[in-house]
Amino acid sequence: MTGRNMDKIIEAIDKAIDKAGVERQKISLVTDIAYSPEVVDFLGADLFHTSRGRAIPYATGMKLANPKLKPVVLIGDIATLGGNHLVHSCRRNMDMVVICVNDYIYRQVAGEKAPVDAATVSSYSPYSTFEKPLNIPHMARSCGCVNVSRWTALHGGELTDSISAGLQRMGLSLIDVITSTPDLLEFYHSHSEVKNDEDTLNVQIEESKKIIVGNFYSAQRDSFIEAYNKQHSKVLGDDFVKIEVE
């Protein structure tokens, strides 16, 4: 937990809830990242720990069962496990905040290489890799996500603002948070460059280049439940009972 600087991300969530003015009992924290639930007790929000790669579908079911909830989903390097769930939640524009804790941790799981990792040597890849990592912000935007940002865990104020914005608007917000052990995180932060409104095509993380961070994209379109209500009202007319969100 501490080694991955999750405390900084949890602190940003805490401040963002206050800034957004959202009732804490309406926040549901859903995560596939293993850590002690006591760490988030002070948030005053419910925590649900799911199996690896399944946090987004779990939060989707939660949102559909109780549309008044606002799920905040913490996922690991989603490119390996659960990436397809992110693709379809963006396409549907599910109303939730997804925080991708991007610390290249998958390189440490069973010695396997991760598609988000660019340069690690492991027992399975003694000559490193020639494959590029996924451009997570661009993937999210391409699939229909309406709010896309990236920060390091040391960009506390900016990260808080992005989470707060996601809590206040309908639809899916994706925040790619670069983090790691404290020494590496300092390196990532010092080698980052803020470029708000940058085209997500240009934010690929590449070796020997600055990590581009910022609020990249914001758009407006119906969330899944709003679109569901419109379509079923159109087809069924007065026979349809709308799903109330507020």
Contents of the next structure:
Amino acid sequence: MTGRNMDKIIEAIDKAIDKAGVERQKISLVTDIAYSPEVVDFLGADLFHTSRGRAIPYATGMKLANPKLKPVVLIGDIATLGGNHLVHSCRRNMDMVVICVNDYIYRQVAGEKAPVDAATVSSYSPYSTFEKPLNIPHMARSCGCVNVSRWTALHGGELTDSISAGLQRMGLSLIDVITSTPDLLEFYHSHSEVKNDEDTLNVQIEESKKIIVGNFYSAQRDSFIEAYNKQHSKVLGDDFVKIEVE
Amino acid sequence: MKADPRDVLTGTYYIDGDVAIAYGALAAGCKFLGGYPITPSTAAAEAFARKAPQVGARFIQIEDELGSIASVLGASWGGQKSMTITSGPGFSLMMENIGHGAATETPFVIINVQRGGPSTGVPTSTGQADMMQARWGSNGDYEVIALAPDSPQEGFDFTIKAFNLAERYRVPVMVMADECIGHMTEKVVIPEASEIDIEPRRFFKGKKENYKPFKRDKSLVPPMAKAGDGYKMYITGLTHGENGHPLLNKKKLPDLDSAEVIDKKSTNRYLVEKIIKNKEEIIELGEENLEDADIIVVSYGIISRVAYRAVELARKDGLKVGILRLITVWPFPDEKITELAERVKGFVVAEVNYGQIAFEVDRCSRGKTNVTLVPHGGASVHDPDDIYRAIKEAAAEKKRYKGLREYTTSMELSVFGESLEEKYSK
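Having seen the form predicted on its own, I'd like the form predicted in complex with the partner chain now, please.
Following is the full complex, with the preceding chain placed first.
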């Protein structure tokens, strides 16, 4: 976990909770890889380590069952296993913060390539990769996500702000976080360029080009629960039992 | 605890099994259904979707079955009774998280309205070939509970029963219905809420700091907490100890090797024990004329109704035929079968597959009696005459044959033109 500089992301979540003024115990961390149980004590929140790739729908069910929760979903750069869920959660706009922990490699397995990799030699691609890497912010944006940003794990303040904004607003926020081993992360950080409001089409990560970070898109759209309440009230009137969020 | 009147649609209905299942779920207090449509189970989710917003329950169509089952686990930890509804191919996709549910001792219900298989199979026709998958379809060691209704009324009743068992044992419970039951329209009586017993979730009552999600008392079933209440839970599908923290990190446990860690520290053993040790309480059987039976017909689900006709015919011939109906299929009634095997001439097992439960009956018979399988390839049910003739043959059999014998049905004969025995002896 230290290899991925997860502590930086957990720290940012910690600060963002305070900044957003959210009750700590209402935060529910839903992940698809294992984290140290110490994270639970540090953040004062529950943690659910689900099966690979299924953290988003797990959090979706949890939020609908208990609408007072604020799920923070941590997925690996595994828009492969859970790709379909990412697509539909953006469309659905369920209230949650999805942090895509993007370290370009399946570090907790044995260093295989990830779908965001460009030209990487890995244990599963010993002669380098040749597939086009996935542009996660653009994928999210094109699937209807209205809050899209990307930072490296060393952009502590900006990352905190993005998570904090996500916790305060209704709907889904997707934050693509570039991280890695400490030395590589320094490299990524120094080779990044902040471009807020940049068209997500232009933020593809490419070899020997700068990593574009920033708050790419932010707009207002009814969250799933808001839309659910509106539509059912319209059709069912007084027969509808509303979902109370607060 | 009694059901909430708001959730119970008291009345006498003429509905199909799928709809009855949905009404049963609502009556049981199910507040979350995450599903993905698949024939022949869709009518159940449709009925739930219509009623849910009026009773404070939530229905969501998730993008696929992998997500559906994950949402059900999440909803359960969110504090609500939750379920999904599917059929064979969807059931296959759900296996990973059924294992996760068993490992994290998450209560939820899965309705499998079985259809012909394998694979996509016959979407609009029946089957009973997911029975073994229901037991151990996910990786690793665990036990679940599976029930087999044989009518729309039982679709209603057994769904409530399934929720009650799920909460009592913190385990995934499967209602193994089939297309016949799902699509069969019959009279269904939904009683007053005051007549329906509901098992409430057993929440931890002590100090929050002392809560350990997998610490159990004599009942072997640990009390639950729900997300957001400040228990600081760590819930994982990794092998864990009673505090939920993952084990097998040798660096942290230098004095133990990994086998010892599993034996001494993990809660794995209890995933099996809590079901097996409570078998007597869980298992429910339909029994008829077992006392003086020569032949016992074993069946479950829709086939218990088909077999009934065969038993009637056999009794007219003066044969002593008993009926053993598996209402609970998993855990399996090993002891009951073994006890009966001591004193009967044979078991006749009829099921819509080429032998799943029949092997269990044979295993538990321990060579003490003959076991005849009356198979069926799916997409329909047996001709009762086939089961009747199998009973007659079993009753007339003088030899003790070793192992399971397959009866050649009229269907097999019409397809292959000869019995399997003849076919393969050439």
